[in-house]
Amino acid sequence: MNKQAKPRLLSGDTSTGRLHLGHYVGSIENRVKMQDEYDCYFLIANIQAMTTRMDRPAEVHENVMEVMLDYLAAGIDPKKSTIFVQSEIPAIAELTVFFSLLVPYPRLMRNPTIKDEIRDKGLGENYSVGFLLYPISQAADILSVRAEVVPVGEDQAPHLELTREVARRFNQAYCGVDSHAEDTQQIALGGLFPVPEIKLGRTRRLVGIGAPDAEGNLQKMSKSLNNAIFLSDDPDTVKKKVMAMYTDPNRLKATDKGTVENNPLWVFHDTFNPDKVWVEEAKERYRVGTIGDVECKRRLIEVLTAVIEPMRLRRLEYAKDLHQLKNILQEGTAKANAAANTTLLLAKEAMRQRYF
């Protein structure tokens, strides 16, 4: 691997909509933060969109600009990342066969997050082949630039181990490394592939602003739950979301007591109200029956809106010029193209087979 200027970075989202604040916490915010010390490589996911819409694909399509509208948006800088189509580039497909014969399936049934997709999207025995195979395909979108970092959210950190075991693997099927290597030694070893570190956001896994489940666990935020404020939503979408937003069910008026634990109200001001004195205060209040719903949820308006509504307009803006919009993804891909064929070459050539 030729020694870069600066690590290098992937990380990704599914084009199946706008991107919504469990995004931003859970990996945006942390991308946004690391563009000056990383090269940064972006993925538009619009494969993996298609395993479960493959009868939408002008939706799928759509959405990827909905998606690169709030990259740009929430401060993802084109002249310093680069963000890129997935199935534009072929060589990840090619690497996704490789990737497959290494791993088991059993191994790929165990994937947790399999399950709760399967669960969350009510898919039952109703999924496709190429459904199973996304991890996969995620291991070989992040080994087609050999990533070196992967900022993401929890519920992606399965999928980051798995891709950690398919380097693994290969490394010592094809590039004779160890099996006892360290991790960190793989390329020094003789490995082609990094085994890249997870970097989670600073809040692992944002609940949604609905109700819980069956079980009475809060449900994370979800565009297919219907439980999710989106990074470009306007003040007026954001207020009546909050305000309809789940609390302490057992809390009928302000004067009654109020539990803080397992209350999406106070899991958002935790994570986004920088003023930690008064959710502090306001807690204690709200355990006592001082302090109402609305008050609190009033304030934690103000506190999303201060967010959320610079991305907003900045995104309106970015959205009078497509042209420009499709020149940035452009440029992003063949960048990506080339350092994909780069990296297909040298695994064709590791595993003897490359013949011409």
Contents of the next structure:
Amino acid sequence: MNKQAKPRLLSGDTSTGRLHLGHYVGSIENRVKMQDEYDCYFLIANIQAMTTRMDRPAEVHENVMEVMLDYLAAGIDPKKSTIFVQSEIPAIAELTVFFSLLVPYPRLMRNPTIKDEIRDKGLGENYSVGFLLYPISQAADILSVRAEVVPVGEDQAPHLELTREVARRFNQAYCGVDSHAEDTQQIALGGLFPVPEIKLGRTRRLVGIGAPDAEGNLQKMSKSLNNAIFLSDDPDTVKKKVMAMYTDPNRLKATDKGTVENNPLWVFHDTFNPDKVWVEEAKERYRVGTIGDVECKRRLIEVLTAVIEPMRLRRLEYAKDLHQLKNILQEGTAKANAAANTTLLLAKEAMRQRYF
Ligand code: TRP
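The form predicted together with tryptophan is what I need now, so please give it after the form predicted on its own.
Whole complex next, starting from this chain.
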């Protein structure tokens, strides 16, 4: 199929560390599946990473390569898809400035993901102007290639909603699209930007391997909460993490009745174990106290290792050739720049701000 004829897809990750199973079920798995149908752009958001890590530039740099290795390990194919780095795309920065004019300031402060981040990362009153700007920059990431679909986890939904608003507002303000136009009609009616759709993963929000928070809710898997299983973890690490995984604290021995609900052990089996019959039977036995944690954990270790180990091995292969890695990133970035520059020019024309 002609690549140009395919609709575009964009997604990305901040270069803040290696990717884990939460990223995998939230988004990466979908991206790998959608590579043939869509013209895919995968962005490594190093500027967004720096919004909370201005003091750690070397770490952000190093993690660009780590994220890229995770992409390749998970099955993103550089022959099909474009992998690129955010800060090398000047058009994204320019679009961010123009888009910031379309977003009321109080609208930014209502974003629940931003509020969570300020709380979870302990930013207090010390977040920068650039930090607050990152959802707009994310809209620019997506709209710079005029993507129609964005596979991401549920935590990204508020950013996607903002992106959709920016696309509509731009089309109304500068392309003469009627304010009542349907989202799907924006391009047909002369708009520059499609209103991109979110594609959520099969698991909305994967829990971590740790205990619940003070309110009794299981926390999401997150590197900063130190409760993650990484796509690059070796079998021994996976084993240790599963063995130490939080389960039902009231169950002291295998003959005690156990609770399946809100128990990470069963969340993970439900998410990753292809043997649904075993999972349902084992849950029943867990409830009545005829199966031990250890047996269920052993099974989970096998299941997770089968998911992770092929990725880890592919990662090791790619990591051998740094020259090739750099080439993949450089070629991807050149392609993304071409697409984003075209968009920027069209946006400036629409805004009557093209002078030469
Ligand atoms: N905010 C995303 C995250 O934290 C990363 C990201 C940056 C992104 N730009 C994007 C995701 C554009 C999708 C589309 O995971």
